[in-house]
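Just the one chain here, the form predicted on its own, laid out as structure tokens.
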Amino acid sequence: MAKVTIDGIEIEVPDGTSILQAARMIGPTVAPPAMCFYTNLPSSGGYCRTCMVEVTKGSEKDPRPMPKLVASCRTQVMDGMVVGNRTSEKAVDARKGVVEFLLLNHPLDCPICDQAGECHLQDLSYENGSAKTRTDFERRTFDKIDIGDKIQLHMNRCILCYRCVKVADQLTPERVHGVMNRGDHSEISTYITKAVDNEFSGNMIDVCPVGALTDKTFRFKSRVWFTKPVTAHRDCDKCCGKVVLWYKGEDVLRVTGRKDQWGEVEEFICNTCRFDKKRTSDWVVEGPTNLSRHSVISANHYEKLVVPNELTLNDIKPLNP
């Protein structure tokens, strides 16, 4: 066991564990913002670097600083460590320029994108960003291209994560895409005509933090903070089965896998139970998701707590008090 200290808060977490993942044992207050690091794809991480904390003190046998900012996510905590965040001015400084950096080729087109309201690049430039750009050059853009038929690829929206290449080469048994060319022309791209056609192929979708890979059945439908999310689960051969259905009145418009506070997916699940379970009979519901309060996909959404013959304005409760 290691004790390390994040912004002022000490915690005694096991050896070997990153600085990232010690911070989010402390809660989200503390814990640094990771666009590229993911859980449950072991490779992930390093490349964003919007996790970037400095080590004020390297551990008790060399308390020496870290000359440099470190990516959390990458950086194994060590006894005795002492780490500023949030309480780093380095750290806050530099993160600033990482969201400026990210935002250089990024449209603008949040109105018109489906992965707004659960957007990762929205929350990290409003809490982390500049109201500002400094740069005249034209941002660089891509025609739409649709790998598979049930993903449209907006090259435009990437920011070049590797978490979509993570997923595939983890749950895919021939990867037909990958990062293309380098530097500033690199992009997300399928081999030579190749089209990404397998059956867990639908997770790129979740795991990707911006709008860059959108569900072709869904874009368009609605506002995600108009449709209602239903946890539930159905008997599946392939996959776990335990998904989200979004609902929008009485017709599912998409099904998704369980993600935690994170917004990292759980366990992920098969092209069917995404796309051709669409039903209500198709699953069994076990009742509303819950959501973070702070998030815009939770407002207005109640569940009733329904009592016999008796029923008063204090028994409908939030989902998330």
Given for the second form:
Amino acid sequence: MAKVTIDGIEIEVPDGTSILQAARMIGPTVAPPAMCFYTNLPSSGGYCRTCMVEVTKGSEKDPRPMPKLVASCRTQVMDGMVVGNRTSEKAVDARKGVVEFLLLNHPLDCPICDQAGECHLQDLSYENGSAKTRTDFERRTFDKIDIGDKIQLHMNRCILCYRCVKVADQLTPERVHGVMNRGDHSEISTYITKAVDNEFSGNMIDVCPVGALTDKTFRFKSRVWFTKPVTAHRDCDKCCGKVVLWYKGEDVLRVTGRKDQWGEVEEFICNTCRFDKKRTSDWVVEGPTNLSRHSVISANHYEKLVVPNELTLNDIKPLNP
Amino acid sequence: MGKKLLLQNDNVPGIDTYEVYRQHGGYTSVEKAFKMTSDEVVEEVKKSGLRGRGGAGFPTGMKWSFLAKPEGVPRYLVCNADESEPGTFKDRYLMQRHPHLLIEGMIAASYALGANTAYIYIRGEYFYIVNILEKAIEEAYTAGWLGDNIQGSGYSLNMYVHPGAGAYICGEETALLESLEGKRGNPRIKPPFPAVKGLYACPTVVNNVETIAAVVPILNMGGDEYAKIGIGKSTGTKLISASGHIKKPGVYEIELGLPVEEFIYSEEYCGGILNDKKLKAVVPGGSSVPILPAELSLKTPTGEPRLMSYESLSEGGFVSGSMLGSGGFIVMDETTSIVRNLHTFNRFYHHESCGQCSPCREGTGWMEKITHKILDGHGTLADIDLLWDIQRKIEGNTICPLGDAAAWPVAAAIRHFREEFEEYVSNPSSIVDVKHYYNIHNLVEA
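Here we have the form predicted on its own; I need the corresponding form predicted in complex with its partner chain.
Below is the entire complex, every chain and molecule, led by the chain shown above.
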């Protein structure tokens, strides 16, 4: 066990825990934002640099501070470590810079982007970015690409978090999905456009923090805050079958995996569940999904359904005359 | 005449062939090494005080002693010959003319580390040197210096040359290892360091060509003797690639501690500034190190003469100092435009950024666009401050040192030559570069 202090709050965590995970154990107020780290994807993280924190004391044994800010998702805690996240001026300043870099070539087409409302980049910019841009240069652009018949890649919006690459790495033994070119011309790509042919490829959509990978069966159907998420499951022979159904009226517009507090999918689901089962009769509905009160999706007068206790005859009172 | 250890036989015809090299005392260091234990060889290198010649200047003996030695796991020595830093061309010279010196050093170093496989990862653009090296390796195999049971010592070593595909980033040691493994050359996130998990997840030492070559004179003359050459903690000799506005550009072997002034102006080395113009600035260690204006490059901030050594060049920190780096010594005369020079560097780093982490991927391109805008005569004073702010947010916040390498030249150029930037933005029509732009685009001067 290692004792670590993050933003003045002390917590004891098992050895080998990353600073980010330790901060998440304390709670959302001290947890650094993470755009590329994904708990379920080994070797993810370290790329986006939004989770950088300042280590003011290395450990009990070696109390020297670390010379540079460190990526909290890839740095393990040491006993006696003292970490500054929101209390560290350096970390906050660097994070502001990273947000600016991420938005530099981002098209900011939120009004027509399907991800708007559940986009991590939006949240990140609101919380850590500045209101004005300092650039008036032309942004880099790419053509849209179809990855298989159900997924569309909109590379303009991509922040190169590599999460989808890590998903593909785990799914297929052949390297069919990766990054081409270099620097700010880097491009997520499949070597042959339609090559990702795997029963779990749809999870790339769920892990994408921005609107770069979108579900073609859902594109432009509805703004996400007009839909109502409902937790459901079914017996699936390929995956766990635990999903969230996104309703608009009577129709299921899309099916996604269940996401936790940090916006990470708990268990991956297969493409059959995701793309083909879009009738209520396919599913056993468990109830409304409990969303964070701060989510824009909740703003649609949507509250958790309170199931009333079972009525008995005695509860029924005669109407007053 | 300074002492020469690496290039002492530079004028011997046919030194690139095995026979001539052997006649001139080649492979004696390996013979010596085989009489010692591997730990004694490492100790000898430690005593010599040799520091990495690739740019960072990390003590080589220390690096070797960090190598993890778990049972039953192979260890590797990788020679970093991916020399792509603008202004640096010493390794090319060394490999092209003295291939056996590198191979000899590789054998001695591999023996010290207990590695049975060694790789030379060479820059893709140096394809013609691949042939030179492979020919030399073949000669070494024939003469019994490589292969199984070398010279009856019971030690075996195989050596391979692996050409890269032309990416600057593959000179970063973990990106080099990724590339060597056949993957995309992206730097790894450290820790783990290569000494623990390097090539194929095995303990690996990555050394620069010149560092490995320097092992040969160290073993021949002994570590203590080598440590007497040079000055302070900068021991031995260093190859300097001199380029720019000087009378005699080329690769020079200097004893560390040579005054910068002597290096630039003496007949033995650069021979003075071209056309006897005035010195304006010096980039002393390859494009990534901070640029120094004339007065600071010849004298340290305390008024002492500036020496060619790790310590003296970095005296004053980045405010008034620089770095020895890889020894790519670029001299600029008074006619040079620092802004244009910076733009060239920015364009390079933008082109070479691997695109893994956001600050470097986006920031390098942004800085290039801004310097381009300033060169075009559309810059504003705010752009200079913006440039400063961008470099500040890249430096130290990236996975590998490429981000720092892109940020330092920008910081130094603005720090020392801010007036020139201001001249560019406040009075663009007076600048020759800008006039040229107006001419080719048929624009009326503002």
